[in-house]
Every structure is written in structure tokens, then in C-alpha cells.
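One chain comes next, on its own, written out as C-alpha cells in the form predicted alone.
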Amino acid sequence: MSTPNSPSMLQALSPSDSGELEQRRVLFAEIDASCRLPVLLLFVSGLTWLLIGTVLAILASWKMHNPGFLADWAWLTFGRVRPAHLNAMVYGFASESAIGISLWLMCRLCRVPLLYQWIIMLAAVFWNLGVLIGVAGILAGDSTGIEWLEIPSYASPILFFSYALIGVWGIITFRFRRQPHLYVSQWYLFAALFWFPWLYSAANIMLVLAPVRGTVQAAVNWWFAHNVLGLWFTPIGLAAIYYFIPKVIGRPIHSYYLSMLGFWSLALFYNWNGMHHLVGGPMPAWLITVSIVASVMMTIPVVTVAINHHLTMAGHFRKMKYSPTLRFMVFGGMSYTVASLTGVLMALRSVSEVTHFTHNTIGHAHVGMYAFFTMVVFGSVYYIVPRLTRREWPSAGLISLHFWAAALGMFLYITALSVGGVFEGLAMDNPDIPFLDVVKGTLPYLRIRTGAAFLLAIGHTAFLINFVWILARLWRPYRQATPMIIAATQPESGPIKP
């Protein structure tokens, strides 16, 4: 079905007149000039706590089956060093990632430069600042001791003003948008801008600056916990894929409709979930059958996006062999589908009977930040850069190779930890065998998290080399731009190649 949420319907929108299609291509030209900077500058912050999370990630993995390692290092504790891990990628790595590619998309779909670079590098500053300070602070020894929330109080506000410069250029580039037309993907964008801050402000100051009391805190902690990724993340994600699936593939998103119940049953259900983490707890009944309810509900979003994404990649999927962004947009699409239905089920009181408080919450949580996110994340740097550089990735096989280790290592992680924290479970309920018992049985399972987090840091390694080594194309002797990037400012619609 032909709707205008797709950015392919340029192509078809284009008129014969080469001299207004000439303007177009010189506004994309324009587009990605302005970009460059504040998203270049985001891109590596991120992907410099990219590197920073996945060595924390790999001495936390390492400990869990071998605790002595580092233990006369107090700034290396597991206490410590996991939850360092957790905000570096978050707050770190994943939110300037995803601030980058939603600037990228909003001037592209509002047909508007970016405006007031100044902000949004200032607001880069800050943010870097906030999370070297906060990662510092519990490396140190002052986390909260709040899951999702470690970083110290007095970090915290200064992620908060940064956020404010990020939210405030939002609304200029709304305000001065040239296209009339508002796309699927700017519902999923202008949602995230506005649900972040009221998520991060509300969880802070009722755990952290004014904390409530009691159980409340718990029902708050997984209220944040569960709705940074769900209305973050998750609606960062969805646009990416909504905009760049359509973009390579040169066709439009299959249903209109089916995009507008994706999104409205997105924004309705979610925000209730959470509470189901606190099945067996001391809460009101009420509250966790709400959110076991709107939790099987997020059934509709999640089928509708999987419906909508597989008939407009029909016929498409062999260009996946060809096109970078294509292939982790798959993947991260299938991932999205698996992690939500996943929830759905674990959501359930039988189930969570098993699954709560094991390693199978800590694999399903991966599923839906890295195997979907994340992937995300990857696809639309490799399509993102080029434009902004107007240079190629300068290595093919350095591409596969981030792509694979990277698919490898997260279904090795994945299944180890949901298998493994399976079988926990059920050993824990169960009054013959011993506890001890059943935390020895968990441990081949975290040795395979372990080589899997290498698997992983081999990817990101590749991942690295390409980048560093577009960039250094920037100056000598790389001067001069090639030929398929130029062709790039106008619409895409066809497969990239690496």
C-alpha cells in the first residue's frame, strides 16, 4: 500500500523537472553538511563507551564464574563493576547513539538543516561529562544501588540539563520544518523526546532526591527499569527501522494503518508494564495484574510492526546480501519481535514462578538492548556515516565480521543465560537441592556468556577499526570524496553496498 510515512515515496514524489530534483539533492547535501559535527561527535562519544562497557562487561562476566579475579581491587568489585557496565552502555553508549541517529532523522524528514549546532554540541559535552562522572562515581563506590538508576545524584542533573538543550532543538526543527507531511517515524522520534525526560525526572526524584517509601520504590525502579527501554529505546528503534528498511529497499512501508495501530497501541500499553517483575512480592494484586495484562496486550503492537516490516521486506530479503543497514535492520526487527513476545509470555505468574530471579531476566533483557537496539544502532551508523563523510566503508569483510561475531555472540549469550536460568529455576523451586547446588549448576552456562562477550568484543572491534578508519579518509590522503557517496544526497532506494 502506497502511503507518504515512507522517505522512498521521494522518489515517486520527485517531479521530471531535473532542475527541482537538482534542489532536492542539494537540501540532502545540505541536510548532511549540517549534521556532521553533532553527529559525528555523538557517534564517537558513543561508540568510545561502546568500548569502555564492553571491557566492563567482560571482567563482570568473567567474575560471575570466577569471583577471586581482581578481588583486592575495590573499584573492580562485581558490586561495582556491573553496574558501571550497565549505565556506560546505557547512558553511555545507547542514548548518545540514539540521540545521534534521531537528529539525522529529523532533519532528513522535516527537509530542514540542522539548527543551532551550538546546542546540540554543547549538549554532547554535558551529556559525555555526566556519564564519565556518574560511571566514576560508582566505580568509586557511590551508587545508588538503584538498578538503571546507579549513577550518583550529583550526575544526574547534569544529564538532565543536557537532555534539555536536546529537547529544546527538537521543537525549533519541528517548528521549522519544510515537509508538511509528519511520517511514522516522527511519531516514534517525537514520542521518545518528550517520554524520556518525563521517565528519567519522575524516577530520580521519587528514588533518588525525594525517595518514597517502602514498596513503592520497587514499583517505581521497575516502572523506570521496564519503560526506559519501552518508550526510549524502543521508539528510537522502530523509526530507524520504519525509515531505512523503506530507504534501501526502494518501496514504502506496506500499511499506513498498520503503522498507526503499531504506534498508538505502543504508546497506550507499555508504560503499564513493569509491575510484573514483582509477581510473588509485597504489592496489591491489582497492580500486577494490570501489568500482566497490559503486558500480554503489547501482543498488538509487536504483531502489527512484525506484519508490517516482513510484507514491505517481501521479495527484498536477498539484498540483505548486499546492504549492510539492511542486514542488522533485520535482524534487529526479528530480535524486537522475539524479546516482546518473550516479555509476553514471562509476564505470566507461572512462569515468572520459574523465571524471576535467575539469568534467564538478564538474557531477556539483552534480547531486547543489544539484539534489537543495538543491532539497530549498527545498521544505521553504517548507513548514516557515509553521508555525513561522503566517503565508502572502507572494508567489506571488516562489515561481515562486526556483523556475524556479533549475531554469533549475542544468540550464544542469549541462550545460554535463558536455557541456563530455566534450569535455575526450576531448581530453586524445587526444596531437595541444595542452593549451593543450584548456583554450581550455573556455571558452564556463564562460561558460555563469557566467550560470548568476546565474540561480541571481537565485533566491536572490527566495528571500531572501520570507523576510525572512515574518518582518517577525511583528511589525507583520502581528500577526495567517491562517486557512490555524492550519488548518496540523492533519494536512495536502492541497496547500499559496503
The other form holds:
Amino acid sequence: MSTPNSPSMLQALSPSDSGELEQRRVLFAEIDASCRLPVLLLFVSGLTWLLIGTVLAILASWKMHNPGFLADWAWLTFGRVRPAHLNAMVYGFASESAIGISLWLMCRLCRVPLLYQWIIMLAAVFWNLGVLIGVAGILAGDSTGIEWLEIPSYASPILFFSYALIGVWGIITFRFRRQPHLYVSQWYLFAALFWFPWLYSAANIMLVLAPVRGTVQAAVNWWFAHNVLGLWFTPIGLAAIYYFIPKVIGRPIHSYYLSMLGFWSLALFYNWNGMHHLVGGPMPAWLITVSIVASVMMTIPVVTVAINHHLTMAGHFRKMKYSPTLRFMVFGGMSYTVASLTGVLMALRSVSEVTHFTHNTIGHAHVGMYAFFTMVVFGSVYYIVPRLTRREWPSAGLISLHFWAAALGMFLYITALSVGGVFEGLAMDNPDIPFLDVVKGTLPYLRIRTGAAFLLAIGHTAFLINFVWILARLWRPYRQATPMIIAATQPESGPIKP
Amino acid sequence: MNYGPLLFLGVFLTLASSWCGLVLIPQLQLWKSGGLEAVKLEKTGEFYPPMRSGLAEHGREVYRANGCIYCHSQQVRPKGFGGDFLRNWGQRRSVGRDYLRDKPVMLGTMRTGPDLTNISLRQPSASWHMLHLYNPQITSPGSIMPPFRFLFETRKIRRMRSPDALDLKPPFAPPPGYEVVPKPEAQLLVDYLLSLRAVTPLPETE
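Could you output the structure for the form predicted in complex with its partner chain, given that the previous block was the form predicted alone?
All chains and molecules follow, beginning with the one already shown.
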């Protein structure tokens, strides 16, 4: 173990004697066993949504340059498939995986096994039901018409109440922690578990159940939609990075104080960002200015976190070769920096004038939701599932295929839409170019995007095969003592450190 | 930072601040300044924004259900900001009052297609909209707007051609003896599109 440079980190990360070490190994085994069913259920259903979402994504992307494709069925029209894709991914795949990761991390960091697993399982089943009814409702034409909140009002309460069970459970685990020291990841997890229900209920009430009047709706809409990324997925993604990078490379986080600064500045600024989606819109000017300022302030948490992660990783980048978790985490962490810094740029009035309303925005959303968050989810799943199943991932080749297909797919996706979007925006602001020519100019980029979507689908299929395979191994007797992946990535083999 | 209550307080206050700032205060500001009420126009004595007809209001539901919002915005940005004025998408910028009667407000975030705030002024012809919705390639070859054929019915001509039947020429025409007529949804949607205009000068737009 390398030298930790702050006393609290020392406490958190270095076992003081080997008796304690043995105790911890037993405790972790107990925690993993307690999480096994609920977390696997969340991951498996999340993966199912990922595949459904991918099919919907390819359909939507294809339809964009081939509008006549499957155009005779109302439920498959572009304007329904696209929100169905978003909601399947956001509430199905991403949220379910996020909840699974959060619960497991929370239990580990609090040093308490998950109690009454059936409550979480019940909540997970109902959450899935909510998403299923919601996505089916959107395809049937019942979308609320509010971006990121399209799930109709007959399904959103199911989501809210199943979330309530999970969130309360997470907070209870936190309350009864046996480890007095709070690690950075716990701050983020606690915050996210608390922020999400507030956002979701406030937005649903103010927009769907008892809508406020006029353009205040747009304010609520973007306050919500931006914060789903900023206060729900981002903290959970960062919690995972803060946990797994030190864990895999066997070295504490570089600086406790940077961690603090990063957390509080994110909490302070991110939630004020939303109105930059309305630049130029029919809103009070001060409202938008406030959000632009807050968006620029986001440089502080982002740069802080980037420095902290980078200095933690410094000298250990070679380990990415052996640890898939680390590879996905580092890719995710770097994308977080890129997503946030380009986000700062896009919030500026002069940039927004061009890029707002173009495919550039869609590209940007995928840097955040995929290149950052989804990659972190993949990395976490690759770490957690072998511990839950006490089995090895059957194929390292499939993991590599998954990583490279996802990384390359994202690179193509983001480059095509970011560049294409800027050209589209410039052309659109120039009235000498007929609108149809602007449209035709975007076609090559839209086609590349479909290619990228197929690459991502290949990655997801590799992930699926490995996942089904490892689950199939559950029926074979348990053999290895330590999964190979851990042996390869832990500097000292032996027990898993916190 | 090992103190749970402090963490809770911080986490609570940060979100509470933006909820008040971005949601509550705009609501209060609009409410106090009368921005949440229809105004009586001095010239005509009518109220603005006007009530939409029931048909157009139903058409709005068709617009929402089929996700037109994912390709069309309904907001005109101020003069000199972007190409909105230059493309003749509006003669004045959009203001909050324009949306008072809208539930939900569908400002839109994409312009894969043109802004529709004032589409009824740009395309006042119902039959143009019918043809365009049935298949955008008829009116706008090369468009990537999807055809909304499911809003129409292709049926055998009975005694005589329906007066609503679309005037389709090859290669878009149905087989001989058949006609394409709009379903009620298509009629409603076109009623809605023809209700879209926001040009009335208001105190806040001057």
C-alpha cells in the first residue's frame, strides 16, 4: 500500500492489523451475500432495458435518414420511438444500474449488510413495471410531451413509490452505518438518493399532475431534466469512480480537500444550470443569466475532480491494461471532464446561438449519459458481479470487445454529431441557405451516427453474452477462491480492501 | 466530513436554493407582474392570447402524442439572435404570455424541421398541410420529416370521390378506384397547425 497523505484516508484505506483484515473479509463476504439477489436483479433488468433501448435507438437513428422506414404504424413513428428510447435508457437501464451500484457501495462503505432484501426486490419489480408501462404508454401515444418526463401520469407514481422504498432503504443503511468515517463516495451517494425523489416528485406535480401556468413549465422542465443528469447520475457516477479507482490500483485518493471542494461546489452550482437550455427563449433574462453563470462556475468542481482523479491515477495508468473496471472508469472519468467543459461552452450565449436546436446538443447529451455515466456503470458491473456470484467472468475477450466497441462507437457518435451540429447551426442561422439544404447537409453525420449505434450494439451484445454466461455458471459448483480478475488487478493478492 | 446531519443540511439547502431561485421566484415574478393573465388588447378589445378552438386544442394532443416536438420548436428568438427573424419564422420574439393557455408548453429543443410558432401565416393552406403530412416528399422532396400515413385512410371510392380526398399524383397516388382521406386526427392536427401564430404586438414586445 502506498503512502496515504491524509489521516482520514489512512483510516479508511489501510487495515491496521491482520486480525481486522480477516474480520473485514468475513464482513465483505456477508455484505456481498446480502446484496446478491437484489443487486443482480437490478443489474439484469437494467441490462434488459439497455438492449431494448439500443433497439429503439437504432430504429430512431435509422428513421432519421430513412424517414419512410416503418412509417405505417403510429407506435413506431420517430416522435414516439425517440422518447421511448430516452426513457428506457434513463429510467430503465441507467437508473436501475445506478440503484444497484449505490446499494452495494453504500453497504460496503457503511459496513452493514443489506437487510430485508425482499423490500428492494419488490421495489425493483415495481420499478420495472413502472418503466414498462411508461415506455409502452409513450409508444401508444400517451407521452406527456415534456422532455425527460414523457412517462404518462398512470406510470410515474409507480416509479415514485418504488423509488421511495429504495431511497429510504439506502438512507437507513447510511443511518445505521458501522463505519464512522464517511468516504467521499458516501457523500455523493447520500446526496443523490436524497435529491432524486425531490426532483422527480416536484417536476411531476408541477408539470403533469397540477401544471403551473405558462413558461414557468419550461423552467421546471429544465430545472428537472438537467438535474437528473447533474444530481442523480453524476453523483452516483462520481461515487463509483471515487471508490473503484483507488480500490483497483490500491492507493488512496490523492487529496481529501480536493474531494471536499469538488463535492460542495458541485452541490452548489450544478442545480442552478438548467435554464441554459432556454437561452434566447421566452423567459426572464435574469433567469437565463443566472444559469449561464452557474454553468461557468461548474468549471470548479469539474477541474477539481479531474485533478484529483488524475493525480490518484498518476503512475498507474498501465494497470488499465489488466483491469477492465479501471479501463471503463478512467474512460468515464475523462468523459466527465469533457462533457462538463463542453457544457460550459455550450451554455454561453454566443455558442448557444449556433448549437442550440441542433444535433450538437444530442451529441453532448451522449457524452454525459454514455461516455461518462454508462461507461462507469459497465466498469462497476464488471467489478461487482464476480463478487456477488463468486464466479469469474467467463470471457476476457468479450470484455475487451465490449470496451473497444463502446469506446470507438462513442468516439464516432460524439464527433459526428458535435461537428455536424455546428455546421447545421451555422447554416441554419444563414438565411441564404434554403432550409431543405440545411437538412440535407446533416445527412452524412446522421448516417455515421447510425453506424456508431451499431458499434455500440455490438458492445452491448458482448456484455449480454458474458452476463448470461456468468449467471449460467451459478449452477456449477463454486471453485476458485479469488476471482482471477481481482488477482490480476490487486497489487497484493488477498482480501479486498475497502 | 463525518457528520451526517451536516451533510444532510448542505444537500438539502443546495437543492432548495435552486428550487426557490429557478422555479418559485419566476412563478412569483410572472404572477406579480400580471404575466400570468390574458391581457385585453386596446385596439380590438379582445383578450390575448385568444382561446384556441376545441378542434385545435384536440389537434394539439395529436401533435404531442406523435412527438412533433422532437423536430420542431415553437419559439422565436429575439431579433439578431440566430437566424429566426431572417428566416421569417416570426415578426416579433416570443414572450411568456404567448404560452399562457398551453398545457404542456411545448417550446421544443430541436430544429431538425423549421420553427412552427407562426406556421399558419407561412402555410395557410389546409390542403398543403394534408399532402405534407401524408408524405413530406410530395411537397418537400428530400425532407427527412416522417410521413404520417397512419393519420390517413386509403379506401375504395364508393359512389363518388370524397370531397376531403387528397389530390395525389403519381407516384404517390393510390391504386385506381381508391382514395386517400384524412382520419379525424389529421383534420384536428391541421386545425391546430392553422391556429399557430403569435404576431399580436404586446406591451412587453415593444
